[in-house]
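The chain below stands alone and is given in structure tokens; this is the form predicted on its own.
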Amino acid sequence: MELKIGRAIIRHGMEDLYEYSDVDVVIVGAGPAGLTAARYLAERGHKVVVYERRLSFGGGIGPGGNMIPKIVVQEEALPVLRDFRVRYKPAGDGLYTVEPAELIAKLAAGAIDAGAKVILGVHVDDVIFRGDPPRVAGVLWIWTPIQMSGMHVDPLYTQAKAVIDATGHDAEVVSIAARKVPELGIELRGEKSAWSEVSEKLVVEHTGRVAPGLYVAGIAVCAVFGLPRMGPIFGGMLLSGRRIAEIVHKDLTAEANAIRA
């Protein structure tokens, strides 16, 4: 039985591992804004694949505001809220308490279920570019343990139409491409400190790519675009999530129309 057991790990899980290094989409991060873009571009027919370097899901849902079990939404998100058939509570001033644990379970199942592959424990390394003008065309990366470790492993590729970073404060991606391939022309500008009501509106609209073949969702917004934190309200990360699908689809339908033309 033993072996039965481990054969059919390591068959699937390789053949898995095999389809997906050619993708349309890479979400690097499954928080609130990698969760939503997956299922909104699984939706519309795309190959998506979420990197997340934890063992779990969430980003910075799990914790509520301050270990607290609870987060905030505005009224703006509700739509985002019902599509993923999450439960809320009015909070008053157009405020809506959800559920953590809910919220995360939900957006997670949402993405697998419009037809998204989560994968979980891979820290993203770098990205590949091609080109002149340089476009970025996909990652390299390396399971998080080999990470943490120290140890020098040579990371795999992932092939993409489309790169999104949705890694949170760090914008790891954006980053790395910034420091690794300055002809993209990437500058980033580092987040503020917290103005809620400024940051969840300017998360959204600067939402979008910031180099070909590159976008940023998310949090991840902030520290490219020098925009202020929010907290524990989490709203914005879902429009901003559905925002860079709408984008991303836009652009990967206008590139396949030329090819074919």
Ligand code: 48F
The other form holds:
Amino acid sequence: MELKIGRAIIRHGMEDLYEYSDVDVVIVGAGPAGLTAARYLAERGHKVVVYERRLSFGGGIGPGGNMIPKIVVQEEALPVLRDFRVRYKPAGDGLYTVEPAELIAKLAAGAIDAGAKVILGVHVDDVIFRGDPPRVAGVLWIWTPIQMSGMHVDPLYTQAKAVIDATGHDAEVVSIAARKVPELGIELRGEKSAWSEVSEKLVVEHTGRVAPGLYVAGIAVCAVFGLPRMGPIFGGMLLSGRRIAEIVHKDLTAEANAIRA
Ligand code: 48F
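For the form predicted together with this ligand instead of the form predicted on its own, what are the coordinates?
After this comes the whole thing, all chains and molecules, with the earlier chain placed first.
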């Protein structure tokens, strides 16, 4: 039996890793922004892989507000909650509360049911550009426990037409690109102190492309563009995820049409 269990895991696990080593879109981070983007992109027929460093989904959703198990979403983001069948309760002033566990479970189920592949325990540690001018070609990744061990182990490559940085406060992928590919001219301006009503709008407005093939969504947008952060309100993250899916879909469609013409 042990042999059969091991072989089933190895055969099907390796098949998945092989299949998803060449995709349309890599999304780095399975927080609210990454999972939302994954669903709307997969739904439009793109081959999407989400790499998440932890062994769980949800990023910053789980702790609610300072460990009190509720988060807040504003009216504008209710259509996204309805798409994912997430329940919400009015809290007055156009604000609604949502249960973190329900939001995590349903965002993840929505992304996976739409066809996105989510792989947990993967740390993305490089983003690759090719060509002149440089354009995203893919990412390098390594299993998180190996990365945490500090041992030098060479990572593996995933080829992608687009990479979305949804890594949260540190904008890790954009930071790597800024540091290692200076010719892109990316300048990280750093997240500013909290001002929820302003940042919830700005984060969605600034969601978009930072270099050819490289995109940013979620709170990472604040680090890149020097915007104020927000409190435990998540509508902006959901709307940012939906917006980046629209932008990447439009760009990939235009590129595919240009190749055909
Ligand atoms: O931090 P996270 O939830 O980012 P988000 O989707 O949402 C931000 C909110 O949670 C909250 C907020 C809104 O009020 O301010 O902070 O923008 O999810 C980011 C995910 O990316 C993973 C990380 O473990 C987390 O689950 N991640 C970060 N760096 C890497 C990564 C990496 N290098 N490789 C793989 N995953």
